[in-house]
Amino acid sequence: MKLRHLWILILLVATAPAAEDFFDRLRETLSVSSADGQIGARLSGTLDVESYHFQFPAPGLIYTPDTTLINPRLAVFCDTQLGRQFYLFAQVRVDRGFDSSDENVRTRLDEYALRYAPGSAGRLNLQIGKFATVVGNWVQRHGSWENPFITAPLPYENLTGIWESVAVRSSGVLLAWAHLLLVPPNAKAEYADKHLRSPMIWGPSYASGLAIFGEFGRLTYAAEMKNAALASQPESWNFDHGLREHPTVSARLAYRPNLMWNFGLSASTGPYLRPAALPTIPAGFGLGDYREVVIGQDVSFAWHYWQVWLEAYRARFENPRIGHADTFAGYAEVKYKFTPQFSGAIRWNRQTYGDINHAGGRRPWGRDTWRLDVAPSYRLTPQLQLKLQYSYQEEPDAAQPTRQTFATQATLRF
């Protein structure tokens, strides 16, 4: 079956006259529990079909040498309650890679964690496994069903000149990795090393480790110790010795004065280089000298049919050879529900770069970028959602100084 035919199949299945009864029976079939209700498990999931049309090179965390891409993704979630104190969850995905790409389809265990809640008040929860970061407020709604957009905000997908596999040995190397030294800019060169570059925060950052979280009235807290920095690539998220020797520590503190507002502060610090980069680190230094430090603020607001989210981050990539490479990124997102089924969202994104010492002067180590995203969505049924997105981006002096991206997404929830 050709991938574009999945669109038609999803529409036929989800909108058939007997679809509602079918999904009710499916939910019952995928749920089991003990007679006393103390132990229970449930399977659920989403089937997504995304299509993208853009100018070469592919934007953000999309990997293809073409200008179009159709990307299917199946995500299956398992939620298990083990008595009153233990909870186990996992996410299995079948797709072409963690991020949209034209690679072969594979199966992957993205999340798995065991949670322990010693009390019933929600003040203390302990968690171990591989799970999304506690930083910010976008991660809490990054799933395809909850996210008003198809792509992530700029801080979570805009690639910088930082590599995690090799330590930068000079300012000229960092500027070359950011493609600032090619005149004129070269689109093929920008795509050739795309798989090596990292954003400020890599999507939901499913790194492995430990977490503690809870709430005290209007105050919520969360802290985690993981094996990889927020900028690390998905290949670095699995359990390894990095958790013990060079952990990344992140935390978020949030205050909700009422049902409408929520204010959060986040911070994170940890090495952004992989252990494989050790041979490229100069004598006398180690992975701990190459740290990513992130400080962020977030705000969310909900009132009637309006929802608003804002996030702002400042990241510093430390390097004993060239000093600090700083970058600032943020976005403002507004969603309005016109009807119970139809809604629209608009998002403004911005990222700027600080100066580094180079050739006797100072210059930015990246190109300042802004992007506008517009996304209408429509829920045909309680199980089927259709989404469109148009993005316009400006990145001066890049191979594509102005960029337009069109995307569609169909999500079937079960």
Contents of the next structure:
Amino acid sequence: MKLRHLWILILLVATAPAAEDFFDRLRETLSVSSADGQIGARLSGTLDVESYHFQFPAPGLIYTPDTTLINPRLAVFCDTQLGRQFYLFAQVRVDRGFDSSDENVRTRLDEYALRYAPGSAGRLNLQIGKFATVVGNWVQRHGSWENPFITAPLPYENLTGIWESVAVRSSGVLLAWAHLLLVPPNAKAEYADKHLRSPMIWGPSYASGLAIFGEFGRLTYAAEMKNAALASQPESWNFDHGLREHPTVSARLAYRPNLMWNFGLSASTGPYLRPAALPTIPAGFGLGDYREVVIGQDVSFAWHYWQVWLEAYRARFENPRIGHADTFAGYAEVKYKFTPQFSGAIRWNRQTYGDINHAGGRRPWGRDTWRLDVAPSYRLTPQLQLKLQYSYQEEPDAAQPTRQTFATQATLRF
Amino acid sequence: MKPCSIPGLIACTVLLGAVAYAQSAIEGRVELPRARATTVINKRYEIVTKGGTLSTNPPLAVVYLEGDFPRPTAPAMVQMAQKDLMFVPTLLPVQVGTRVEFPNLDDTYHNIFSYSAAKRFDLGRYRADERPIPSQVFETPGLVTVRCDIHDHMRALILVLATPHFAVTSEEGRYRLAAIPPGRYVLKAWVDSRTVRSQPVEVVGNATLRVDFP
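Given the form predicted on its own above, what does the protein look like in the form predicted together with its partner chain?
So here's everything in the complex, that chain up top.
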């Protein structure tokens, strides 16, 4: 059955008069609990079908040499409560890659974690596993159902000239990897090494490790020790290396003066090169000399039908040979619910780069970029949501200095 | 009219018309389905500390008298609260024209909405101290499924009825409808969205009729 036919079938089923009741019954069927209610588990999930239309090369974390892409994704969540103190969750995805791509469909265990909360006041929670970072406020809404947009904000997907597989030996290499030495700009060359480049923060960063978090009144704290830096690629997130030798430590402190406002400060530091890059590191240096240091500030506001989020980050990629490579990125996002079922969101994104020493002078190590995203969404039922996104991006001197991207996303939640 | 407190909701509804027909009543028992699995909250990206995690949610039924009853002259007002990440009560029968308030008693936001054909609304996010408490008037008979856009495990039902004579059963299925005017009616037991049992009944003055729904 073709994907289009499958989706039409889902659309018909999900919008049928009895669909709401059917999905509520399905939800009960997918829940089990012990007789005393002390142990319970629930399966839930989302089925997404996304389409992208863009100019070559593909923007952000989209991987295809074409200018269109259809990306189906099934995410299944398991939430398990074991008494009052233990909580276990996992996320399995079936898709064409962690980020949208034209690869074959595969199945992955993206998240799994065990949480222990010894007290009832929430002051102390301990968590171990592979789970989203505590940094920032985007993680809480990165799922397709909650996210007002289809793509991530610029700090979470705009690729820089940093590779995690090879250490930069000179400023010229870094500028070349950032495609700044390509004159004239070449779209094919910009796409060719795309799989090697890293953004400031790679999406929700499901790296592996430990976390401690909790709340004291209006203050919330969270800290984690993980095996991969925020910029690391999904392949580096698995629980097989790096946690003991070269951990990444991140933390967030947030203050909520009332229900409407939330102010957060985040910081993170850890090596951005994976162990396989060791042979490329000059003698006398180690992975610990190539650290990504991130500091960030986030604000969120919600009241009635308005929701606003802001995040601003500065990331420093340390390199003992060329010094520090700094980049700044942030965004402001507003969502408004016009009717019970129709919402709209707009987001302004910006990323700039600091200077590095090169050829006797100083010059930026990336192209300053800004992007405007607009996304209307409509919920046909409590389980079915349609989303559109239009993005306009300017990146002077790139192969596509102005770029437009259209995306659609249909999400079925169960 | 002063809003009924949540625990007193059943008493409030049964008291309607009690002055005129103090002795006529119908009582009995409804066979309820097995208890459902308890709710598990999605805590993946949040710190969830208070309640709601493993509360039981026993099946209940609504027993009501179908007939041609006049609308109340003064609209009633009742409440469905959000407390400990649950709706309280989770099943609320109301007469057509009733205003339902949705107070948020939690220290976190909720976003109550319904896409049901009988009532479509979205209350947005509001603080516990905001006044007036967000509310909706339910004018169309039918079943309204109420949800929270933030906490996907939260779900409640409002059964909008064209009758003032209704009651929610106890967890054992027992019910009592009091102050029924004499006459012939159809007594119905709403068990779930697909199960409504009914029996014809005749109420005579100053008598208590026993009707069970096996």
